[in-house]
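Taking the form predicted alone, here's one chain by itself in structure tokens.
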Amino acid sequence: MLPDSAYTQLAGMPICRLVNGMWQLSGAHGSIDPQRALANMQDYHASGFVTWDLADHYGPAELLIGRFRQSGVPDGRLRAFTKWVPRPGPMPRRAVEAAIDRSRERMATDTLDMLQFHWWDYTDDRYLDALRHMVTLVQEGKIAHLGLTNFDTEHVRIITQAGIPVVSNQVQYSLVDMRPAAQMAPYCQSQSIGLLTYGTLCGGLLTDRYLNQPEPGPAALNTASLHKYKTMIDAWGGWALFQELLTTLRSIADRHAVTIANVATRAILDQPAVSAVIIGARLGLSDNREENARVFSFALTEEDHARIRAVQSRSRDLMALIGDCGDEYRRR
């Protein structure tokens, strides 16, 4: 089991600091086979790793969960947090409840433990109309919390303004994307907002596995996370910076011993306003429980944190070149 500090509280809803990601089953990751993922999935819940990402796009994700949840889950600590992405446009109030009764009915509960809300387009304002229509139904209990993904700070800020509450931001995070600490986590202290962080280990990039190893071409970036990560640290500096980060860190971890991976979550797990780090799981075809639960075995000195910004002082400047969070993926 993991120690007490591997959970926290998001707006009085205790939830593990590492979060399950469920991306992988989105298709792009290679094939899932249901009753082995589903296992895997109770020896994550017995282990503590007891909270889950998902989203009603990843393929069966929202439908795994429901069958996980109707097998008995043993105790009352699994929390499964999911994301509408709609195509902007009108948000009449039945076409959001019709997607939240969607993933209510597939994830077989009542109430979302979160709704984590995604906009894609930032000019047509009506994700304001979604967001107060998903008030409401937080109001009627079919939603328990609200949250957002990948929103920039000025849009958290404007829907904060705009008095609807949330309490969190689905953001990417990691020792390479550090533009959260830009804006985004100061905003989001200041209103009780926890951040949940994705790419933290750059789809496997910023592991043990691509120490002193040859830049990987496109044959070898074989999943959608290693193909997107690996353009995120080409506009970061290259791949020799890259080998460079991933050395440090090694020494680091060799302090501590621990693997390059632990370091990487510990150092964004302990960033201002991050609540937890979302680590993709391969469900049924590979578990890395047992290391990532050394997450929680040590500390970063401050000249731990020191040595890694000496490296990335050397990198491009992410928030000049893409902009704030999420920025990537938007039309502004």
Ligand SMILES: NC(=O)c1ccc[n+]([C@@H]2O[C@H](COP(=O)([O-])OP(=O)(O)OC[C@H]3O[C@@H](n4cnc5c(N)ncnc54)[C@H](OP(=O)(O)O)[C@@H]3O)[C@@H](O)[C@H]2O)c1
Contents of the next structure:
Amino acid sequence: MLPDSAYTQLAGMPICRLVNGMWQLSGAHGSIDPQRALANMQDYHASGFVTWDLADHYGPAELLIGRFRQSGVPDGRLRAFTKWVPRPGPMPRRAVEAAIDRSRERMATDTLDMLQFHWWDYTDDRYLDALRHMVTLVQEGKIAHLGLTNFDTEHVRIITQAGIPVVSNQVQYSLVDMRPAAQMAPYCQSQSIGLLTYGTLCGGLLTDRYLNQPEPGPAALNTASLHKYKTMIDAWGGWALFQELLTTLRSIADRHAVTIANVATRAILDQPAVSAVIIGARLGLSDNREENARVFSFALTEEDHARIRAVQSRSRDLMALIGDCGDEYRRR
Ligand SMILES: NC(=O)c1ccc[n+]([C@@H]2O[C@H](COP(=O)([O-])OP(=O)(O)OC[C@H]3O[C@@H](n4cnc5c(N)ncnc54)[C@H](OP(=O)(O)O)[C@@H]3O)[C@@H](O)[C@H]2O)c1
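For comparison with the form predicted alone, provide the form predicted in complex with this ligand.
Below, the chain from earlier opens the complete complex, with every other chain and molecule after it.
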């Protein structure tokens, strides 16, 4: 179903440039039936969507990856990237190893394909202790690759300058939230660190579903993801400007015979340093694979990009308002 251009290498690992996001299994996006979810995972994999993003705290996600693997995945293409999101505090080796062992057991694998590390508080620099222990666990074969999530540019630099080899950083990146373009992407590109992006469809808001629609109130935003990104749209410039963005994207989509979601995804896949876009999958509840596969069927022109920039230029500066990538998760 997917062409060769749908795949890339991340630190030598073959991955799909559309990664299936599993936060949508956490319970805050509708009730998931594990059997149906598992069957849907098989559909995703069979159609070439072979790369998964999850976390230790995304409900049953790690266990489902484990069951999926044990069900006999038909080829060697499955890659599943989990996260560890510890509470800041002392980071002795035994605590780090226990967390990694738990994920290995739940995901039914000796070696985690990639462990993405999140840290809540930069004033506590014991994140470096945790990362150094993880480097040892890479050497011992329990983790294949180390990644980060929601680290800002300054701290990615501190980590790389400490000699800790990270292959990716997972950040919010969309036509609404272009903060990574300011500092993160150039730095990551200089270090061969790939960006895995989330929020690229703003939880579904950045799609044809919301074109010409009145501003949704809290009751209409029925997933945690829709709530999260509606707040971002409010900060960025509000519903009227967002409608202008959707209208522009619709007219670009018409020229290429695709959808707003396709244009919004393609535009981020085309950004420097972006390895892949993560798209949330409500497994067993909804399935947007067929439409999303069309992102590999067309190319945006310089004129398309210029039209998008013309709308974006009228938004607020989220770097000034919020700070660099991930700062929305931290007190300033
Ligand atoms: N590191 C972090 O802090 C962090 C934070 C957030 C997310 N993430 C990761 O990123 C993943 C993505 O989550 P997200 O919250 O950012 O959501 P998202 O990918 O922006 O949006 C997902 C929703 O978009 C809708 N959608 C997908 N394709 C569509 C299409 N072609 N047309 C219309 N609607 C479409 C689906 O809605 P329906 O289900 O209603 O069809 C889906 O539930 C998560 O699962 C997680 O893996 C990471």
